[in-house]
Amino acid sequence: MIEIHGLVHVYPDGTRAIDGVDLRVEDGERIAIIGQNGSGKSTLVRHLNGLLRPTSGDVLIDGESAADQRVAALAAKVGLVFQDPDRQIFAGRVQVEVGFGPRNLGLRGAALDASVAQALAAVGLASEANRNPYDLGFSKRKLLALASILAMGTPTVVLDEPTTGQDLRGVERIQGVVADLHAAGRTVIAVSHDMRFVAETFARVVVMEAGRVTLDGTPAEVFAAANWEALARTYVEPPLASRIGDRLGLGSTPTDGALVGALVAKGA
């Protein structure tokens, strides 16, 4: 369980990024992020692992607080996948960047093997293991970087921009590794940009706006028209889907079938 309680973050040339968010998220939760750039969604999710020490305020970590603990530890229990694969990849073969934090945190032998090979399976990779990563493109670096917080097996796993550079078969990728994570009872936390993404693959989300919480709860609710002008001060629009099934009563998240229904019958 993470609890977040009255956290400040100020940087050291003054910008306050975080300005008092209290947040509890359960075990086994899936909850998006969302926000215009400059809200504060990297900057909180960085405290969870510790990159960040909050300026005021404190995060609980299963009940310890984040601050009094090493990086080192806080990464056995948050696995952060960065926006930018290219700040996380440091190894020269794929199996070798997915194998060094299991190695890490203790894995040997053919439970090491196996975790990486997983990981892999799950991203899509599999066939890349020998290879540079630099030699792969932006959209398999990013599968990279996941795959090698995936083998780590933390509790919980967080996402920065998951969807940046992937095609809808990757995009589909990641919602089945979310799906799978969810199953398995870990905690999946993700940043995004793409609310098409958010509203299919979470069952909760959080609105930021200038460092602060500003909406909270399902993607019905928070994609609902009552919210949209909020949504709009922080430029955020509410997926098409959305827009449409409030159009034809359908709701805030109607699916796709329901919406082909509607359509049709509308057409008719």
Contents of the next structure:
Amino acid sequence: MIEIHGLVHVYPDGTRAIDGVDLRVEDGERIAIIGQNGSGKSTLVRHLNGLLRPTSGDVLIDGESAADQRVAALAAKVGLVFQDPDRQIFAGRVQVEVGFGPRNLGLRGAALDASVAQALAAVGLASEANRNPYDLGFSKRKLLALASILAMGTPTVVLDEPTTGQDLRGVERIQGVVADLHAAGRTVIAVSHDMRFVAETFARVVVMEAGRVTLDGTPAEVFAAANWEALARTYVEPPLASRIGDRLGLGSTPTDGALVGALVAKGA
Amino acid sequence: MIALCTAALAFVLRGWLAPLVALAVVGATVAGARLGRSFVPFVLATIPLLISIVLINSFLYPGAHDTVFTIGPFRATGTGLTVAGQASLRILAFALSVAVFALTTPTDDLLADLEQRGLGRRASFVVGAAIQTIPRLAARAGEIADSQRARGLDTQGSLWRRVRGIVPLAAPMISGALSEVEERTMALEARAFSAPNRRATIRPMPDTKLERALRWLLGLATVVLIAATVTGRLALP
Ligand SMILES: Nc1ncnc2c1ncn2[C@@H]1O[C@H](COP(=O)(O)OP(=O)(O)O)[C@@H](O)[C@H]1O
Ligand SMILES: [Mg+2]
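Beyond the form predicted on its own, can we have the form predicted together with its partner chain?
Now the full complex is given, and it begins with the chain already shown.
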């Protein structure tokens, strides 16, 4: 369980990026964090593995304050996939790249090989294990970065903008990974601008604006027409399915499935 | 420009007087340009270096026997103290000159000025790119370190651990720099950077008589003194 209490983060230059956030994440939840550029999403998630320390407030991981733990220790609990894969890829072979994280956590031999193979299979890169990462296209490098965190087997996985640069199939891959993690009981937190991906993939949506949480609920609650004004303030446009559902007077239908279901129910 | 000259002067000259003069010019510039507070960090940054210079030279200057005072087994020598004082002043003058230059000269101004003075646009681009790249590289290095620490890289552990961490930190840095060069080249070509005609300057630089006179004076002094030093007329200790 992750608990955030009264979190404030002020950068050295005086930017108040997080301005009082309280959030509680139960084990196994799937949460998306949305909000305009600069609203503090990346700053918030960097507190979960200790890369940033609170200016005030506290972050508890399984009841223990993150402030008292080293990043290297927190890395075993919370895996964070950064937005830009090119700021982490260093190895000459895909396999070695993916093995870096689990190796740092102490895995060796058959256990290490198994975790690498499993992570590569999860993102669909099993056949690329011996290639040079720099020979892969951007979308595959991004999946590689995801695999290199998955292989660490952390109870919580945090994804910062996972779908940028992905085509439809890539997005489906990532949706599959989130579903697998969920099935395994692991917690998934994602920062995203892709509202369709958010509504279709996550059970809970947290909206940030200027360093605070302004909305928090299921996709149907957060994307309900009553909130559109609040969403527009932080430059979030609800998913297409929501807008169609509202036009047709079907209520809040943030996903394609919900929209079709409501249409069928109305027709019947 | 003034700041660059004083930096060069401070570097070349020895003795007491020259660095003091250079410091005075720097001080006048700081006051004149109202740099005040933003200047403080630069002064603070030189302190550790100055302290080590003073300690090492005072107590360990080779072959000096004119003991001034002793602390335990260490003897401070007069020669050492003199050398330390002069070296400190020189470093201070040099560092502060560079700081004044960095604080007072926006990259854009410097580049526009260089180009207007007939420095080729390739050369002025190289100067500008080098200056602008520094903060970007620093930000990139920070992100890379964060990414790898999130993957369990221990940057605080034993020496061996830190040595092993060099490749994961350095490789993304190098490949990033390389791909940036490639992107820049393409962006430049797309904007007709290599087109042969001379560019029109949109923003002319204001340049008063006084500024010009000062610049010439300092420039001349710098050249003369460097020449004197190099030809051995001004003795180096
Ligand atoms: N290293 C930093 N130093 C100073 N300000 C920063 C830094 N990183 C981010 N910020 C600022 O903090 C605010 C929140 O940034 P960020 O958390 O990256 O937002 P988001 O991920 O929602 O786009 C922004 O105003 C941003 O400019
Ligand atoms: Mg961000």
